[in-house]
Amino acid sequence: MNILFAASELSPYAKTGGLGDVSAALPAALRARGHSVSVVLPYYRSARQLLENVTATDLSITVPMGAVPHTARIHTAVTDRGVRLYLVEKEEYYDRSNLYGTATGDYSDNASRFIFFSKVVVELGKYIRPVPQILHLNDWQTGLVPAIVRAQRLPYRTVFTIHNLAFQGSFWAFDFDLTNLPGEYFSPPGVEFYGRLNLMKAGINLAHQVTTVSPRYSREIQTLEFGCGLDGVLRENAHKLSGIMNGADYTKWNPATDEYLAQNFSTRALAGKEACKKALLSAFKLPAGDGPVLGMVSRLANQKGFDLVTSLMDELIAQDVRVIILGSGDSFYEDYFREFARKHPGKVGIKIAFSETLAHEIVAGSDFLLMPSVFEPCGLTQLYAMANGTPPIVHETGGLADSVENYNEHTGQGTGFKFAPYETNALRKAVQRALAVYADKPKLEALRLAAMSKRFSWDGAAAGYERVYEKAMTP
């Protein structure tokens, strides 16, 4: 098939979360399976800095934004995985220090920025050869594309993937004028939601097929608890909704070859993992010792379960457990962990930032990965952790539930530790189960090997998307 993949993120050139990783890996996996695949991305400042061999084309695309025409220049490049990339240049929209906003809030013109991007995606499809059959859209930033395709009666078939339903692209009603859609589209079957323009709802309602990034999440978002207000809309569209588990990039997260690690290791030679643990403790200026290390690589936010983590911190460090956290986010949690580390030197390591090097070191050098998210559409860090022999401790939700096999103390089967319901005592029990296995070295080694043997391939995910594309192509 001929596929144009549109996204607002693409690792490593523009990334805030898992969407960037998917946008890098899935098109490459589809290309490896014989499809013609291109990716289109806003030409952000970060992409200008990181991309090499960008070529300016003669193509300029002008689209109306309300009564005012706006123009984008199109550039081309090739990603580090060999996929053709189109870049939408409009400096006033995309030449900024961040993708969506700053620490003080979202950019005030995000509606304009991504309505414009969606319009350019549709027009770009008319120039690409071979002509795309499928427009694969991702999250609210491209959610308007299916509406434009339907309004203009274009021949494309659209697939819309929900990566995180909590972020919906909800804007005041007056921004609807920027879409240039017929007035009837501002209605419940279209793009209107409680009197506002909702771009996530637009994608769900008007795409030919809708996917999420794990099977369980596709079911959860149809419930009041996890539907973020759109559960009714999703139940109405359940006939075209599928859940496909993301894959993991084992070329970058393979402890046998990972260049970030102090010592490489594998299922046949696990000794290197201990060297990685020592290097990790040293990097965070924590003393070496026999006690376990719990690691977290995460956005610091309630969604990621930090309310539970903070409620257990005193208990954890009282048990000769060291906790290492890498991430940034809510100022409350940033301040809390800085102060906790100051009060308990030698027990807690905290780095308020994102570092690719430290992320790899934590995932490989920790004994267990903490990932107690309230909800998690898919999650990738738990996949990387299992590949590195670091059993995850996860809340039984979304992709965490789909990917981690709960450890059975009687049979020794499993790849990690799951807990439910979402409460402190349930997490406490899961941690205690993990610490009990840590104290039994033969069981710990068997668990690590089982986790390392688990695989979530992008080729398998691509096969799932092929089936969705075929459904979309069916009249």
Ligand code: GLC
Second form
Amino acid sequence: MNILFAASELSPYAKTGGLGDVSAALPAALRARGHSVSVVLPYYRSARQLLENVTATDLSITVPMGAVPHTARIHTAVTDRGVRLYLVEKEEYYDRSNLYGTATGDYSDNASRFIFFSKVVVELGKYIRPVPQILHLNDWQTGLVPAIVRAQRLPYRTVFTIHNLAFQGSFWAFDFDLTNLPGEYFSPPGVEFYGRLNLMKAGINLAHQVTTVSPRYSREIQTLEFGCGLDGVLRENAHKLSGIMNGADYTKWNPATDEYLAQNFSTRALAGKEACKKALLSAFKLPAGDGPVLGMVSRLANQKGFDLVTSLMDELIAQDVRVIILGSGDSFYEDYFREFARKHPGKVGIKIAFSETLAHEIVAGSDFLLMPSVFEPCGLTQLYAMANGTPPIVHETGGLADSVENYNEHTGQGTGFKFAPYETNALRKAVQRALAVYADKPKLEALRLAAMSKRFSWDGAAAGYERVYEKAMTP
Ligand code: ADP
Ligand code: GLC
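Mind sharing the form predicted together with alpha-D-glucopyranose (GLC)? What's above is the form predicted on its own.
After this comes the whole thing, all chains and molecules, with the earlier chain placed first.
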């Protein structure tokens, strides 16, 4: 099949979270299965800095934004996975320090930035050879594409993947003018939601197939609790909705070969993990010692369960537990953790940053990964942690529920620790269960080996998407 994959992130060139990892790995996995796949990305400043082999093409694409024509120049490159990449250059929109906004909030012209991107994606499809049959769209930033395809009666079939329903691209009604869609699209079966333009809803309503990144999340989002207001829309579209679990990229997250690690290790030679723990403690200027280390690598956002974490911090450090957190985002949590680290030197390691190196060091060097997300569409960090023999402690939701097998104290089976409901006390108990296993070295080693043996393959996910593409192509 010929596929054009459009996304607002692509690891390692432009990334704020897991979407970047998916855009890197899934197209490569589809290509390995014999499909022709290209990726299209806004030409952000970070991509300018990090991509080395970019060539300018003579293609420029002009689309109307309301009454005003705007032009993008198209550049091409090949990703580090050998996938053809198209870059949409428009400096006034994308040559900025961040992808979506700064600490003070989202960029005020995000509607223009991503409506423009969506329009260029549709036009680009007309120039790519072989001509794409499938436009695979991701999250609200590309949610307008299915609407344009329908309005212009173009021959593409569209697949829209929801990575996170909490971000919807909801803009005031006047921004509808920027879409240049016929007026009837500003209605509940179209792109309108409670009087506003909603690009997530647009994608859900108008794509031929809709997917989300785990089976459990595909069910959860049809409920009031997890639907972020769109549960009714999702129930109406349930006939074309499915959940496909993301994979983990084991070329990047394999402790036996990972170049970021102080020492490599594997199921056959676990000793290196201890060296990684020592190196991690020293990187965070924490005293060496036998006590357990709980690690977190995360956007600092409410989604990730930080209200539960902050409510437990005092108790954790009162025991012989060290907590190491790498993250950035919400300034409330950034300030909280900075202050906590200042008050408790030697007990916690906090780094407010986005660092690939530290992410690998924490995932490999911690004893357990803490990931108590309120909701989690899929979650990749817990997959990376399992691959590194770092059993995750997770809230039983979304992709966390689907990917982690709860440890069974009687049989010794499982790959991590799950808790529910979403309450401090439930998390506390899960942490205590983990610490009890930590105290019993043979059990701990068996648990680590079980976690490391779990595989979440991108090839398997790609096979799932193939079936969705086939459905999308069946009229
Ligand atoms: P989400 O996409 O909701 O943020 P995921 O678990 O799917 O959650 O993916 C998060 C990705 O971002 C992982 O690759 C993780 O390693 C990475 N990540 C998150 N925070 C940081 C950080 N501060 N530094 C480096 N990598 C990070
Ligand atoms: C989103 C979700 C995360 C998921 C990622 C990739 O950022 O929050 O759970 O793993 O997308 O699909």
